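What follows is a single chain, given as structure tokens, in the form predicted on its own.
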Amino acid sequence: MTTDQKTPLIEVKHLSKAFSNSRHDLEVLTDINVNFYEGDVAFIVGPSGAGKSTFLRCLNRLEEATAGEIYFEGENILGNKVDIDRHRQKMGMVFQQFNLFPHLSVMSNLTIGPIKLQGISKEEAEERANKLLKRVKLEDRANSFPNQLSGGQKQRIAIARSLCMEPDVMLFDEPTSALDPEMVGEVLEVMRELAEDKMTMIVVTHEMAFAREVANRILFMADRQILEENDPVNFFENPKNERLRAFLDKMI
């Protein structure tokens, strides 16, 4: 998959999301319009409850949007006849809580997707997995099970598992929020290397210093909307939105 900078990899148009219960509808996203391009390292920050994780999950339809359109590689993935599983293979997703299969070894966690969904051989899948385990510095844990790993190791394995599908974009939903502080750095280092390798990434995080260092774009979400977007220098040093200024005053 190749695009040029004028053609969005992901194009979001008028996206809204509401959760319904017996009493009322709770709107969590309102008329979101944003594009993401190949090679973007886009970080989404904002207060808790702003809809950041919901927005990320809407991009691969783990949450179903209430209204709007999401085009991924030129196709509206909210269409009735779309094969969302085919698109999800190209969208790696890293969750807060790792979501590894506890009954499978690390190697099996990495290879089950490529074998079952992409139809590649076990040998080819394991070769791909071994390269990624080396990349995340866990090549010695191929035969371990998730309960034998630290939180930081689990998250690095989760990143490797997503990369094993050779996705076109990686979605990170607060990947360090469940980790002890001393384990955060090892996960951020893997993400930093991915950014340096020009992997397209959309990252929801509270790691503000890391966002400033690694992102090429930072988006601020609050009040169910994207209120400001800028490059890291201007985002932190020259915020225009009053809500963003107040947020940064608390976070930095």
The other form holds:
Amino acid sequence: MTTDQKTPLIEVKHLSKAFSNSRHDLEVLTDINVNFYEGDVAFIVGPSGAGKSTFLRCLNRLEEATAGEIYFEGENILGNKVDIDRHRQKMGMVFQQFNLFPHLSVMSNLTIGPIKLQGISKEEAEERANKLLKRVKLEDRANSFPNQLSGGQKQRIAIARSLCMEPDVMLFDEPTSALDPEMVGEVLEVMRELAEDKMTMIVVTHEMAFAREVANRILFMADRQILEENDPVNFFENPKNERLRAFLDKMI
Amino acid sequence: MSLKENLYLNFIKEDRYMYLVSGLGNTLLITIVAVVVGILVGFLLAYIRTTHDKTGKWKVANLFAQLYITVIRGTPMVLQLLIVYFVIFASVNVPKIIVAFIAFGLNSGAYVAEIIRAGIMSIDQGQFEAGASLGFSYTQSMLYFILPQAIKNVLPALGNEMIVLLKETSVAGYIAMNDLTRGADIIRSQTYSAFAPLLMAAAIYLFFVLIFDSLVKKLERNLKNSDH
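Could the form predicted together with its partner chain be shown next, to go alongside the form predicted on its own?
Zooming out: every chain and molecule, the one shown earlier first.
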């Protein structure tokens, strides 16, 4: 890998996160250091409760980290005076529960961000949206409302909505976990094409076979840390970490 | 005295029906202005309260809002009206109708605030997160995504508040406002006949409550048809 010489798109340094209440602190991430580069398709896997989703949500500050730094396109986005809304425009996120806006049509779900935040015209936004709807094969659903769609369709629209902001990186938080089994494939298909188009992606998932097929890096998270990182082949063939071996054994 | 004579005495003779007409005018005017004031105040308070609950900011403003809502909801409307008229505006000469606008509007605001707050809290946190992940600020997410859904959810409760307010204005007579109730009571005091004027006033209130009710139902249906 020669990626080390490039500047990372996202650089995570000593990231820690604890949820605290009056009685005790619960640490969920401990001193995480990792870089993501342009064009990376990085999959994060690991047992439940390892902190995978929390880590992903720290990257766009839906969760506030307790300590550490995250550099996105050169700027520490955990700094005090950072305009996080501006950075979030460049970091798309896809949620487990889709979170489409139910009171807006599919078209408006896609275009409201570009129109209100990037100041482009309605026509331009709709042109952009139509291309994306075609890409997720839902061009005939532009005037539907989210509640008229199946789970798989909703998630494809959610992906298109994020892409409509033309982000530099896409964060996927267990995008297929809430779907019926027969709908998982259509969402993974969209993600596969996205990866082929060289979109930078960071994906938290339990879809191991898909990770092996699509990722260029797989990170194993357990016990609040990234315990191992490797390319897909070595990740599955030569796991070094004891916890990872146990985890992979259980997967079969 | 026959019914016909009774009605003549109470409503026709000396144009007594005008007490009801002008009283109704004031009642409706106070209701409409108070609804508008109440919604403005209510939105402001609900926005302060939910922003505090969701982001932890605005501690002082939230305390003030909480205090306001507690005091207004914890004391009788009549007393609030009397306090606004005889205490707050004691030394300034303000038209009574303005006093009524303010007193009923501020009172309604406290109830509307809790209704709208409940509506906002009923919207899934994921909607805020989806807005945030696209780059919308908290205020923008509120405006574009949360409030449109929240208002639709609480529309029946808001309609109910409007109906309650219409009937509450019947205490305006305490500051010698000529509202519908007061109009009926004036007729009663002139004719010494209670039945016809009081029941007529009651029927008129009921009529307008039914109109408000059907308007709200119609609005609900329209909103329901606009999405699914």
